[in-house]
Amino acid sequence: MVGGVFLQQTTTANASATTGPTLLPETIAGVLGGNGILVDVVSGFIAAFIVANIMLVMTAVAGPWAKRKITAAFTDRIAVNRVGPFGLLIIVADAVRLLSKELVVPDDVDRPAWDLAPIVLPFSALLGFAVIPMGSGLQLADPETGLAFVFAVASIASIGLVMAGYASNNKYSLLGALRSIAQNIAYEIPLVITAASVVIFAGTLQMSEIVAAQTETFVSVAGVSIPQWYAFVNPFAFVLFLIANMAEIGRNPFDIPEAPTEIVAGYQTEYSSVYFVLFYLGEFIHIFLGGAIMATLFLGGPAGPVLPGFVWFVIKIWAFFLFTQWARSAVPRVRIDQLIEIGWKGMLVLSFANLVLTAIIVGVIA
């Protein structure tokens, strides 16, 4: 059977490499009816705005009102319901509201640093989602190296996170900063080594040829076929990436580098008004990228029956989102000295052997 897997995604990718995907950009460029450079760059600049601006509705849904509604439905309590229907204007009542603030500047701060920081967050996972395909023609760029380019954009908020803790002259936002660098290096390792396993099922990098590569029938069971997503080919590789993606997004248990009850709120302690609105923005984007990531690596990405692909991307980066608030209202946070320990002497023990399971399976059967 396995040997049946692997041979049918080799032929997939073949076939996906020699077609390739319609991307949004060349779609535009063809509504436009024009040639040339000039064409490319508008046609380029709408396309990313239209998934910008995707993903910023999504996170303006996801922070102020889904993130409040899902969390009172897990302790039993009344989320906003007296703003609008069901609450939802509470998002431009949230929006006004932090908005309007003063932007309050702490005495001796690094004041470029400071600035940029807030810039950084949500930028770095506002890029990734470049190469994702979403489904439905819905994908601005398809590069063989689609997978490695995620991973290091993604890596850039750390930059943005230590900026924020070095530069606000605060020893809390200093210590949720180095938290989050100590983090993000014991947990970015297995996340990147898991996902090595993926690419060595998939034998390539690119985003829209993994996708295609879990197209076809896994195994047939009772008259229903289930698919050949990488989640049902190798579920421990899939439950690693989960943990380590959750590390990443620094969601419980692992929400260390803000720890309210330890840390105040970490490295965005001193940050108020739109500084803070860009922080919580960053936050939320990055949790639907690592849902993006998952999604596209293990769960088909927008494959999915009846229902258009985008719909089917959305359902699945949203199913991730409702299980990072599950964890958010009932896993405790971890210690620091704990995660530090589930890292390096867990995570990266068992990426590493997974990877070389998979790397002995595969090799074998080629």
Second form
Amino acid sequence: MVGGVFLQQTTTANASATTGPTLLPETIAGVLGGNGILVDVVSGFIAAFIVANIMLVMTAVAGPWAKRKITAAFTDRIAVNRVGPFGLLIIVADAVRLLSKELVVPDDVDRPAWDLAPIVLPFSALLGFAVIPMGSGLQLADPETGLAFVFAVASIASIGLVMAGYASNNKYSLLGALRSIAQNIAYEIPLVITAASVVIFAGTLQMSEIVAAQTETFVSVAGVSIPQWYAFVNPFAFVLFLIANMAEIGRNPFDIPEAPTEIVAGYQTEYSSVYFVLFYLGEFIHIFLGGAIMATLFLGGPAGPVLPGFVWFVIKIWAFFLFTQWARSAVPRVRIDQLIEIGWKGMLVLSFANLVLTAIIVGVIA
Amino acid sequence: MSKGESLPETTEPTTADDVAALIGDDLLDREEHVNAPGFVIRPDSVQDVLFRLRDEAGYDHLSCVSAQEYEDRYESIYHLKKFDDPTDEVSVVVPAAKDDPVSESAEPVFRTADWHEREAYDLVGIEYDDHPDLRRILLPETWQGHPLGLDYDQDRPQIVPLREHANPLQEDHEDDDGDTMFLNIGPHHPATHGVLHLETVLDGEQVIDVESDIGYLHRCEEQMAQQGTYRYQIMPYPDRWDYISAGLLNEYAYARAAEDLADIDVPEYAQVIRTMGAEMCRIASHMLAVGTFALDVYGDFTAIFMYAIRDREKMQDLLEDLTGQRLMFNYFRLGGVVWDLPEPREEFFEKVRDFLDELPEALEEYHDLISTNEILQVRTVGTGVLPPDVAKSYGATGPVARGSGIDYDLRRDDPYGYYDELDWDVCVEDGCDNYSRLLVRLREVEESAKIIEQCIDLLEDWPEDERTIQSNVPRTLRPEDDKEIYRAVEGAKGELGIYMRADGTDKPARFKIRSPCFSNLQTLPEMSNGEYVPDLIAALGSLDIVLGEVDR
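Please show me the structure of the same protein in the form predicted together with its partner chain, now that we have looked at it in the form predicted alone.
Okay, now the whole complex, with that chain kicking things off.
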């Protein structure tokens, strides 16, 4: 949210220069009326607050409720159905339960780092949403380097994990932190390079422009025009990005930084109560951010027929969430050395091949 | 039930006299145990004798080491068998002096003697010369006295000074100059299947060394059995050894040993019921083994775990119908079983048949989800390798041995119950890895289903007036003084053996349990040293240990 304000301030000049859709802070500023720096700051705050809360609400639904229901469906169970309609009030019950637990601080933890880590993780993911166009005018900022910004802030999470792992004074935590660094380095490069192939298509790093570029018709089948979503244009890049994204956010089969049966809970072993909630929150927001990046880069962002843009956006990121839970129920976890091998020997090579091929094709056509 | 391959025709000595001649001057005396001839040898020539018996006579399976204290001496009995023919048994009896109980260790000959002798030292108090690491194994290091010794005072308080043992794990766990890290896995850890403590030394993520610290679930099962009467009081205990729904298999071990000790006949009808019940337990146990192994590799409570539990639950319901219990069955009695099949019989048969009909589909699902899953194959094929000769040396049995290509199954090789009348196969895989052990279990479920189906067919047609569930067994059993027996059955995890010595009373003077998990767990360092931590966990899962049986 802080970043949102910061961005708001730095990018209003840019945003006003472009002819893109109206940003949420501008809409709010319009409602508030008046001009000047104070209105800009206040409307920026309000907009960031709205966007952050949308994501937090989705996380609250996803974590204690949807995840259980989805996993239960995959494993022949019923899951929560006692508290409230469809068990939905379990969200409240779980929130009270988790927040009222004792915050255990182990001896000899590295205090400032240990306390900061659970804050860094969710906020790095929330920052990413500052530039995501969610449709229906819900976008905080639209800098020209939007895509680079998303990857940059999402990677801050790694620092949070390392802080948690190192500061916890626990060997399992340390192993988890080391694993997460190795994993993030191995998969962020293919991730960014695959995204670069999209940039070659769209010719811009600006998120709204990438979305706009996908609205053109790709092919028309029996009168139904299929839009030029990059998942259709370049399915290979889409699959590559999906796999790298799963590793980036640490979901099965790449959930080795936590790996409950191996290293207990990895970097979050020593965290309890509020800090645990923050970690949990951070992970889910990261899943949603991963889904949002997928949607923006490959699935036309908030585009879709009939329903409003924001609804389509939510459907797309929940589809990605469903996919992660499906993988969790069905796919075994790979081993750490296999994960690194897949990353460096497979994904990296394939993503570079994809980039070069895309560049050649686009260069020849254009 | 003929062996798949023909046995090599050699001039191996098989008669007791030949074995005696082989032992030569080291032989002090001859004994006669119910299961095998016993040879009393000099306590300082154990390794010599065992080397000769292993290499020249082919006794390559040290099944168990039973130690006990007499009024005038200590005694260790090495129960030797052949993997090719487990009915060919020899008991090597090693006496040790009362005032200074020392005998030579068998560890250089059979690696499995390591833990067995440690247990003998821990509980009985015999010391083994030349043993690489003679420490307590089940009891805490600070324990005073040896509980199964004759002069052990149970009322003496165990005083453990706190200042010396404030943290027994504290020493030498900081490796300042090396690159290794010491890591305690367990006793509370998601993947240790109970209270197992693995002391691992890691180099990065690689396992340099792993040592199992067991005994957290030690419940004095042997001593409790020694305080119960043969006829009624011991039978409930076996259910508590391997409590993961393998209860009837455990009861079978005691029933078989005690019936042979006291010359009790079992009616054929009861044998069929026993065989059926035992195989039901095997299916339930293997289901859980497959489910938890998948849990260890998948790393979450995934679909396959729930499916396995779901199918095990159906079997659990059938066992409840049969025995009246879900966990602690207490269904066998010496001379038969406690009651007949549940009425109405047709309903029970139909339920069992329904389960058997659905089983192939369920197994197909397992194969789809796990054994043909590529990631799982990448994870398990070629990891946790246990070569056959190593497995034999460690006395590994059951699916662990059969996953290493050792064609050894007591149900066929040392038949009991009704197994030799039925048509089924022993499942053997040559991969020696985690994947092979998984496959063996999945295939054994099919074979067990075949056995159950045949038993059901037999039971359905059994004439009503011949349904004798128990033979006439005296109310009190008093086997003769000094009668000794060691008998094993094929439990879910492997060879579950019981050694008993009678002293003329209605309670055994010594009751020793040979737990398959105990021996199998010993192979863990062989399987995981040099592998990554996830493979250590997978190997541990593939061993399918139950701590209740390891610690007894």
